[in-house]
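The form predicted alone is given below as one chain in structure tokens.
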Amino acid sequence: MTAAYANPVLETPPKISVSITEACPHACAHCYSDCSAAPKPRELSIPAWREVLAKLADDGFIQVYFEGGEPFAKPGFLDLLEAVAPRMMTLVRTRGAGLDAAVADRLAAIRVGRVLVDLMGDDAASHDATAGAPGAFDSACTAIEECARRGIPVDALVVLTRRTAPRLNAILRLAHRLGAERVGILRLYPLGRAKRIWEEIALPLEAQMAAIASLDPPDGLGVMQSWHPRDQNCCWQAAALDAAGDIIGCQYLREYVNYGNILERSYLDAWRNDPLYRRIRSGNVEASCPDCSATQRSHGGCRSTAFAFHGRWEAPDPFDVTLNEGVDLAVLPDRLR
């Protein structure tokens, strides 16, 4: 039986996340998209993406968050970004591959809104071991420095795992030295390659909370994290497309839902009329953390992790200490193995 909770209601989503490609020169151990060096056959072309994004802008989307794979590995991506930037706020998440001084010059000229660079360690040995590519650490550091040098707002992102937890404060200091404005500390999601090594890299909830409590950022560095009492249910405002143009609502739902393809169905039709999409966005959940709902104005926490560990869309989010119900987050449910 679900409780009578409700998330904020939007007739039109304000922003969208676009996985522009699933090609990437890295082989990250926890890659959610299970990327390879070559693009996958169903990926939309740059001309197709231009049409899709123009329609989204016409429909009232005001922000687009590009991710991958590696966006800069998609031929023509910078041209697409230049076409989109006058109509939508643009953000780009990257591993830093290909983001050198010349590309940073282009990003500054385009007036990209923000660049977000993944850090997987505080030195070459730790970062490159997870990225699966020699030189990946240097590329990530260069990307942050070159963006910061040009006044492009830049954040560093780090996924909280057994590998990164002992290095969090060192990563914060590194990001600050490189010129990042903020560091976002992200959950590990049971998707793609992460599932294959889950027991090796996933932390139980107590260890995650201890790592968050131990954060000691340098003065002037912002830190973003979404553990209790700031667990977010983002589904009420989340919109996302994968590299093939499939409507998936959120990148962290990529293995669990498909509301149709953007070449065959308008996003607003899926948003307003798809029963499952409406259900996930509703906030009608079995339990909601009162502290988190007070700070986030939404209910139930993340639907991706709730569904992953419980198999029910209305289930409690096990990453919240008040809703965990004894779930060991370091062990995957059998159905996900």
Contents of the next structure:
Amino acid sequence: MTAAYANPVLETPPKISVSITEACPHACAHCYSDCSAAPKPRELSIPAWREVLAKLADDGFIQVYFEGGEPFAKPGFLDLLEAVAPRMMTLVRTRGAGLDAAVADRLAAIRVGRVLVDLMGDDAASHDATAGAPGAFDSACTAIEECARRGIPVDALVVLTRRTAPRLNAILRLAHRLGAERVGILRLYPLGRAKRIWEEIALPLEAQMAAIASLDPPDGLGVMQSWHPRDQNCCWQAAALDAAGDIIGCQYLREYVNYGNILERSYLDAWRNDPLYRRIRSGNVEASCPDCSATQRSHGGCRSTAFAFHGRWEAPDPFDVTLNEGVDLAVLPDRLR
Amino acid sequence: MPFSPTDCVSAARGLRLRPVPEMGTCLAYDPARARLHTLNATSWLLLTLCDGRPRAAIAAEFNDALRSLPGPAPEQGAFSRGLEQLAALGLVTTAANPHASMQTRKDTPP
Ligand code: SF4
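Okay, that one was the form predicted alone. Can I see the form predicted together with the partner chain too?
After this comes the whole thing, all chains and molecules, with the earlier chain placed first.
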């Protein structure tokens, strides 16, 4: 029997995340998409994405968050961005590959809404070791600087792992120096290549909480993080497409759900009628942290990590200290191996 | 910010509004500034009234609408403050009313 919790309900979602490609010149050790240098065969073309995004705008979407893979590695991506930006707020997550002064000029002219750049260390040795590509650190730093110099709002993103935890404050200082407005600290998800090196890079929850508690950002730098008491169940408003156009609700659900393909089904049809999509959004979970519910107005924490570690959609999120129930986050469940 | 009650106020060009009635808010995307704002119900109402009419006409309709809602009467100055906030975000533009300025010229001594 589940408790009577409920998330806010949206008739239609206003924001969507699109994984535009699963190709990337980097080879990040924990890549959730298991990217390679060449695009995967099912990936949608730029003309197809143009049609899909125009239809999404017609259907009431007003913001699109592009990620990958590496969006700037997809030929024609900037033209797509230019076509979309007059109707939808655009955000782009990048490893920085290819985002040089000329591309930053174009982004400023297109009026991109925000650029988010992954940092995997505070120096070339640490960043490039995780990115699996020499020069990756320089590209990431250049991307942040060139965007900031042109007044494009830019954030840095850091995935919290054994590798980044000891360097978090140095990464915050670096991001601030380069001109980032904020740094988002993200949890590590057991997806893609991260599963293969989970025991090597995943931290136990106590160590994650200690790392978050030790954050000491420089004045003027915003920090975003979603650990207790800010563990949200954002499924209620989440919409996402993978690089093949499959409707997956959230990029972190990519290995667990598929509500059909956007070339065969409208997003709103999946949103309204897919029973699993409706169930995951509902917030009808087994347990809810009162502190997180009070700050986030949703219940149960992240559905992706809850499902990954428990195999049930209504399970408690083990990344929340009040809902962890003894789960060791540094050990990958056998089901996911 | 100096203003005249006869000034005409319009929503900024290119603005796209996306109501989220379930949350009592409206998202306003301003492509010229690449910003997405979340407006509360009062700002949302005010912005939709800014259709190029004179400020005084918008104020009258805005105050009527607020008075028709259940709950306490609208606060003094709610209209001016709300309009100032929308202007600060770049969501509305103000232009002199051409008819009003002709009148003013006639009344002004040489
Ligand atoms: S799976 Fe987690 S991150 Fe994704 S939308 Fe749901 S709660 Fe948010």
